[in-house]
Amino acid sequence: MDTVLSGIRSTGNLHLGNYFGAVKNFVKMQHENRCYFFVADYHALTTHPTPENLHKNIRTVISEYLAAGLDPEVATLYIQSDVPEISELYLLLNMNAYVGELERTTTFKDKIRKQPENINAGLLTYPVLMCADIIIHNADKVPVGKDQEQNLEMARKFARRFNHMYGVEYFKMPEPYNFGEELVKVPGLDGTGKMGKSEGNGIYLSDEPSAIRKKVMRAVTDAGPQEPNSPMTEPIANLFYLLDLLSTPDTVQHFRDSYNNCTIRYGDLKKQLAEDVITFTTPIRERINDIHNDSEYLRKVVKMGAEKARESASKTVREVREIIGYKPF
């Protein structure tokens, strides 16, 4: 059985895409290996989050990823300020990790454009911690997206420094996982890539009706087939994308059917589709809404959680420690 892991960012809300894409495999995922999920929220720090953001952001990633279907009992679920180890171990990994090679980083580069008036040491570090996350579980497989390669990549290398600095063979070099065929990709609504939150092309598995009615019908569409069974342009084929994933087979066969012989209404097609996506999203939206406001609940995930974690990281601080020379009397 394999050890994975993944980090889930804490800025918030989950959208289709998400639901379709990763966390569904992470749904399945959970009951054929060994899975750790961890909400990243030091790594949110990066930006100065106040503290009353920081805070509710963590709630609402942990209640939507519950309701959508990880099972803190099968998985483990933490935050990552709840382990400690992952700190220390971050510390003792920076000793051995250079200014120049983090300075060349694609992801740091990024950052410091975005936000060039705050250039802080956790900004160049990222990588640093980011492997401190991987390996104290000693994961073998890491669910990553392509702007995250480079820094799974610098984990391995950090990893397979400390093996040879030490003459040990005690990490593992953790492999990419990308789900393989799996994935799916599920596109925005404002005719073009994928949905995302930076985007602001998304409909969040939270959005009340009235937003998502509102959002849907404010779709990118087109001026409508000019022949029979003319080429979809992109805004079009991702309306029917959305459709064949959440509306019923004789729904998109009849609007289909209505764009082949040219006779479709896209407000029509609109309506249906904010519909099926309603139809969809309430169960969730209402279990994220359950379980956001069950304090009890939540304190009890996130402390099963924080434990077990801990007993993993903890061995294997314990044991970089003892490898690297700090032995008790």
Second form
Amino acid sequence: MDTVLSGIRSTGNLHLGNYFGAVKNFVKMQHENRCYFFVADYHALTTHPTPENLHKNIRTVISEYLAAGLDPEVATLYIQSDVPEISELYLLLNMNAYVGELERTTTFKDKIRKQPENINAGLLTYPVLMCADIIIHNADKVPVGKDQEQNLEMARKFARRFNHMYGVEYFKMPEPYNFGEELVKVPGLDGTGKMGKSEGNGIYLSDEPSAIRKKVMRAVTDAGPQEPNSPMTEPIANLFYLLDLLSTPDTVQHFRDSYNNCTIRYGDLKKQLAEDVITFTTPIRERINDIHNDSEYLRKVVKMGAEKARESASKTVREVREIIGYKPF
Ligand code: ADP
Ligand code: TRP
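Would you generate the structure of this protein in the form predicted in complex with tryptophan, following the form predicted on its own above?
What follows is the entire complex, opening with the chain shown before.
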């Protein structure tokens, strides 16, 4: 059984892209692997959130992942800052991470561009903390998006360097994991490109039905098919992509047929799509609200997660300390 681990950014709500691209797979994987999922709230400090925002974001993220189907009894779901062993391993790993290589990391260079007024050392050593996150549980597989692949490569480099430096085979090399055939790229409704937070085109799991209707009805379309069986332009293909994800096969077939015989009315398609999105998100939205308001349940979940995570993390740190030469008298 593989150990799978993923860190969750504690910014923003989940949109359909996050759900179908990542979270849905986590929900499935938790039953087939030893899974660790955590809210990366130490990493979040690199952008200097206010204490209120930091706390609010953690609560939101945990509530949404639980509502989407992560089972805290099955997977280990925890908050990074509840596991102080991670910060100790981070400190130890920092001694063998070189400033030059950290400065060359793409995510660091991006951040310099995005927040030139706050180029803190936490940003520079972000890949070291990420490495600590991963190897503290000796994870085999790390599901990450494209933008995080270099950080994962750095994690392997630091793990390998540790093994080499102390002549041990202690850490495994964590591999990036993409969901293979199930890999989906959820498009936005603005004609081209993907759905994303930074793209500003997200349909969120927590969106009220009225907001969803508004967003879907504003979707970009074209002038309509000019002759039977014409190829679809990107905006229309994107609408069908979402329909495929969310509607019944009959509905999809109905609109495909009416596209192919040129009788399609995009307004009808959008109306149907909006209702199908709402049918899909409503139970999740209701669960998000219930969980978000249930402090007792949330306390129980994070306590259980922290206990499970610390059991594995403290064992690693104890052994690493010994390997480095911190031994009892
Ligand atoms: P955003 O693009 O909204 O900033 P993130 O980069 O935080 O989202 O996404 C976290 C994960 O969600 C990504 O690693 C990826 O697996 C998944 N994801 C995000 N957007 C999409 C999308 N449009 N289609 C498929 N998967 C996505
Ligand atoms: N850096 C990741 C992101 O921005 C989040 C993250 C932190 C992470 N630690 C991790 C992901 C460890 C995988 C493994 O999305």
